[in-house]
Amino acid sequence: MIAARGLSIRTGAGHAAVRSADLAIRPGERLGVVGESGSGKTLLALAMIGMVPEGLQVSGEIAVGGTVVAPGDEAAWQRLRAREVAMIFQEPMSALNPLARVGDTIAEPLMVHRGLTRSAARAQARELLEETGIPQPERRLDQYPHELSGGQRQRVLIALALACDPALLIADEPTTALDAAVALRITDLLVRLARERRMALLFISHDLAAVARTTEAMLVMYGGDIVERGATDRVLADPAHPYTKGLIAARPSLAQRGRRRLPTIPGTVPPLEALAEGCRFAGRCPVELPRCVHLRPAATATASGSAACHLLGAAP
């Protein structure tokens, strides 16, 4: 199991980019996190590799397989990643070195953590290609990742992170820059190697559609805050908090007939130094309370899982 507890993570100015965020993830779970762009989506999923960038103070616990991991600790990290913890970073179009073959590349961390001579990595490599599906994969061993379509870098970015099997695989935004169909069928392999290799998967996207289609359970993050979690299909037939409500809202429905305006969350995701002490959401809640403002919210058990909003608890 993959956990972390209480994980925050601060600007060196001593602004909460994420906080006090909790989460586990067993073998072969599914976890999905949604919100807008500076929700701290891919901040929480670094964390969970031991990646966070320079000059953000991290605090908190993350144990991986039971065992506790200081987040500092970079020789430890350095064990972990890709045996126990892989990640497929974001844009599949520049994820990977242009300079190095696909062949090489995949065969790189089989002979750093496992030890396999080059031969054998490379066969390892083939068998990866054509695991993730990708077609002729003797022949993309040899080739560049400017050879190769955004579908294809994307299965690469895949079979790399999946090299030497590892507990976890964090997917964030591996739908981005893919057309619907090319996205479906990455979407589709994802839950295939998960349940194959019981393996646990943490999705990250702004696609609500992706991740109802890949995960079982999901978070929504607003402003460094977890405001909801729960069984996917529940919060998002169900949503409790006002955040997750307005994102499902303002999904477009091939259903709704007729023009009309899509409703939308008004305003932008705030600056950190310009996010509530309270609840993060205040200032474009549309049913906010007094309290909001300076007093956090404790999360609340809901009919999909639990919310953190003070409507939820006691009367205002």
Second form
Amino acid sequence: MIAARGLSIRTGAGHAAVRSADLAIRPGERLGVVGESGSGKTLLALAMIGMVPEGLQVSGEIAVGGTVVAPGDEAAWQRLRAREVAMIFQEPMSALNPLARVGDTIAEPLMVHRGLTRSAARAQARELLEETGIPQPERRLDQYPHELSGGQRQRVLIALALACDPALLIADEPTTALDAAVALRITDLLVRLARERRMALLFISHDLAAVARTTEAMLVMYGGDIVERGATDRVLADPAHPYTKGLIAARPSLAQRGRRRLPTIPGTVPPLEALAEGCRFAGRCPVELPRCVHLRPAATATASGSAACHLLGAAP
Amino acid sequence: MSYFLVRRGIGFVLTLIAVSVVVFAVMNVLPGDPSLTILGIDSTEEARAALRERLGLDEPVVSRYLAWTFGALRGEFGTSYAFDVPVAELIAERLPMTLSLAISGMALTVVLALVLGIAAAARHGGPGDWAIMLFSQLGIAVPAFWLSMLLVLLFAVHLRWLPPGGFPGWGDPLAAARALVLPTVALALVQSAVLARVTRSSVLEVMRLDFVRTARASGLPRARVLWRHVLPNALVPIVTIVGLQFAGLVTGTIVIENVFYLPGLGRLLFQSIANRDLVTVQALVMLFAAIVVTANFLVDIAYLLIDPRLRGARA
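Take the protein just shown as the form predicted alone and give its structure as the form predicted in complex with the partner chain.
So here's everything in the complex, that chain up top.
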């Protein structure tokens, strides 16, 4: 079980990029995080592996397997990374050391954390590559990243992340840089691996279809707040928060093809310092109430989970 | 065999040919008749003409160039006008001096620069970074000959730890090494100041790249990430500057050898210019140029060893 409580991330100027977020991922659970660029979803993910960029202040509590880790305790995080929490990133093209053979890259954490010999680590790297379904895994070991395609590189990164058998794998937009067919195969691979290994998966994406395909539960983030959460299929079928509704309505579908313009959420995500103190969605919300700007709505139970919106709660 | 290496190899040969043409041309348009230098102004025109014929100076320029080039390829550079011994002999006596000075200077430069540059990058923005960059700024600002004099004053005159100059010969290796310490330091301090800055900025740049984040996410210790992932990727600009600096070091030895009174190629060059010993000057200039061009070719080979992306059939 990996959990965050009251997790906030502030910029040097004191603006909140993530506002007191709570989340918990049970072993084997696949949790999606959805939001636009700037919603704080990547920062939330980085905080779960202790890698929030320098200059940002993290507060709150993160517990990995029952022990609380201070957000800035680099030594503690170093012990947890790869073994408890691993992460794969958005850009497989640049996420691998271009000067190292793929086999050596995957073998390195095995040698450092598990104390395996070079040959044992290499044998294990081969098995990991095979598990990711990369064609000709034996041959890949001696190849360099530039000799592989984007999808193959993402598989290598997945093999690297799995090397030390982590309890949680964080995947930050792992398919954004890949073409659609490859992206589908990668998401399916993540689901299969999470099932087979009883590994939790935190799947960050702005792509609702990918989240629907990959996860059982989901969080919707806007402006650093978790605005809605619940079972993935139910949230998508019956969204409660106006932002989630807008997000779902803005999805292109084949049925609408050519008939009309795609519906969009008016406006863009404002910069952090311009976000309302109350509900972060205030200003773009189609059903805004006067109090929304000043008063942060509390999470309220909904049919599919919970959402933070004044329309759902009892009037104060 | 990689395409990259073939291309650079051809470039290497063409550069050497171009350099030899320029060196030969410059030396031959310079005013001054070697026969006059050798025989003196009291000599007769007949005697000078006979000497020019003996030296081959009366032949057409092209055949003289070809004779010189093919001679140089066999290691024959003609006979020194001033010393009346084969130029190759003069060079062979002094080359070990200059090469050991250049190589020890380069080695000290690289070690100092990597240590300081990496230390500064690892302490980016902190007082350590600030102190190292201040030191390197000073190093860049100070001319090598002036630094040499300060070093001699401090370590040879006041402290009497090291000899102020001169060379005892290779017979006594310890004494020879002691004689090389101050010249090596004088050469390396200035060069390493430049290289340390390059190292620092290259390391900082690589530290921002995605694969470094991947390495950190794999739970690798900071030091390991720095040495195994960041540094190899930061090497390409560092090696480029090392190649350029080697040229600076080789020419720097000319100044340093004169300051420390060391019998190397630099002193020979000075003496030959003073003596209007054009055959020797020509051979030395060609040799210095060849060393520099070779160093740059070695840099190209180093790129190949560092970066697998250049090893492909086409790059």
